[in-house]
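Consider the single chain below, provided in structure tokens and representing the form predicted on its own.
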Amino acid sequence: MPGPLLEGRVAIVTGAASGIGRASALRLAREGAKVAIGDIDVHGATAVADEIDSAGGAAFARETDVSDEIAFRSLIEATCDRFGQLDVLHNNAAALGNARVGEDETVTTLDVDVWDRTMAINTRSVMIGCKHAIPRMLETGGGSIVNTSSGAAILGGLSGTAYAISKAAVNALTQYVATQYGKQGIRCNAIMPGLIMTPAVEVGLTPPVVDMILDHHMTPEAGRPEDIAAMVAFLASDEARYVTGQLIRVDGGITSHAPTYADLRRMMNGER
């Protein structure tokens, strides 16, 4: 029987104190990876590292503002110092509107400081992570970078302008990294989640709004952080050795149908 997908690998997961990052860190550890967790919420990150350690894995947490180049580089160096190498980087940390940066609505109401902070956390951090992780990955022949993007990056919306554009930039950066370093053994992909029931979503969206968004998904239920973590683990592993430069939608089908899908479905089912 084959062993775990990531046995002998070392991974960094940012924004792993909760939600998608937490699920990804736990899944990578279950697949055999040693995991470093970087998050501005050091208490939450430490709890996740302790959970991995208690299950027989190896992990440590470090307070990290990923928009700070010195701090992010320090996380990468600390990971290599402790575990000897770096094979996987999951750039997951992100600013989600009011909770981190302030009001993010329409272009004409958008504060420039909110725009700048969103770009720093969501986009500049991914560039910083790639900049400093790639040289360490090349020391052992390559590695896998997985960036968390968003379905908002490929569709227009009525609000969340800075967030969506920051994630569109992550998509472009993903393809540039894959192109520039692919022949040296670096794979880079982005995941675009749909509605994922993370703690931030459960707090930030009312049940009627969640139901409205879910109505446009093709799946009967909303996604869970573990659904994204499963894709992260696959992309991090040699099972995905031929997958790079891809923008992968893990979104319950919300971006795969005509805009009239939900209304037509209800009409055909006699609901209206």
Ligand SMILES: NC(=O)c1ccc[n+]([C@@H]2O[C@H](COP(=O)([O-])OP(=O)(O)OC[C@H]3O[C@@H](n4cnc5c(N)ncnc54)[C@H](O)[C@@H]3O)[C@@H](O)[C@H]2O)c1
The other form holds:
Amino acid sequence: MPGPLLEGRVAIVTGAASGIGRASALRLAREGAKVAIGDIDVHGATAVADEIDSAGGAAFARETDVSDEIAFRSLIEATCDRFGQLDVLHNNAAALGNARVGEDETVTTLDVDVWDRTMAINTRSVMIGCKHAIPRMLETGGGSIVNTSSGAAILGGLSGTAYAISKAAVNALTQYVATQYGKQGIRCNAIMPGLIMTPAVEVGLTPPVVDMILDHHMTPEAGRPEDIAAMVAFLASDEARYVTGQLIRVDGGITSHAPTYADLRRMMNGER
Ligand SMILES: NC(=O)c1ccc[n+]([C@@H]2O[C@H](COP(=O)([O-])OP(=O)(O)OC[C@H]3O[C@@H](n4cnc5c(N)ncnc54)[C@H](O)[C@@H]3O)[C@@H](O)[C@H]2O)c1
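After the form predicted on its own, can we look at the form predicted together with the named molecule?
Every component of the complex follows; first up is the chain already shown.
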């Protein structure tokens, strides 16, 4: 029987106090990785680190605003000081849910400060993380970077303009990093989740909107944070040694069908 996927590896997960990041940190630890957690919510981050420690793993939490280069760099250095190396970076934190930075609706109503702050938290952070993690990963021959993007990056929408565009930039950055450092052993991939039931969704979307989005998924249910964490663990591991520069949709099929899908399905079922 093969052992855990990430035995002896060291990972950083940002935005891991909650939701997808939390599930990713717990899963990476279960796969044998030592895990550093960076989040603006230091209490939530500490609770996740404690959960990993209690289960026999190794983790620590550090208050980190990922849009702040000094703070993010310091998280990376603290991780290397504590655990000796860095193999995996999951750039996951974003301005949504309780960390939302303001109204992000249409282009003509968009406040420039909301645009700038969204870009700083969702996109600049990913660049900063890659910038400072890659040199440390190269010291041990390479590593794996996984960015949490969004299906919003590849589709037009009526609102959430800055958010969607910040994630489209994450997709481009993923391919640039994979291209620039691939020959040196760095792999970089992005995951585009569909509807994942996390605290951010509970805060940001009303139940009718959740039902409407779910109607367009091909799966019976919405995704769970653990569904994304499973892909993170795979991409972080050597099992994915030939996978890089990819924008991977883990989204219950919502971005894979004709726009008329939900209406046609109901019509064929005799619902209208
Ligand atoms: N939940 C979904 O349906 C969904 C769909 C597509 C993409 N995503 C993406 O998944 C990721 C996680 O989202 P989630 O649903 O788990 O949200 P969440 O609100 O449950 O978790 C987000 C975490 O990020 C942290 N955070 C926010 N700003 C930060 C900052 N500046 N520095 C450090 N940490 C910060 C928050 O404190 C929180 O712990 C995000 O990148 C989001 O865009 C989520």
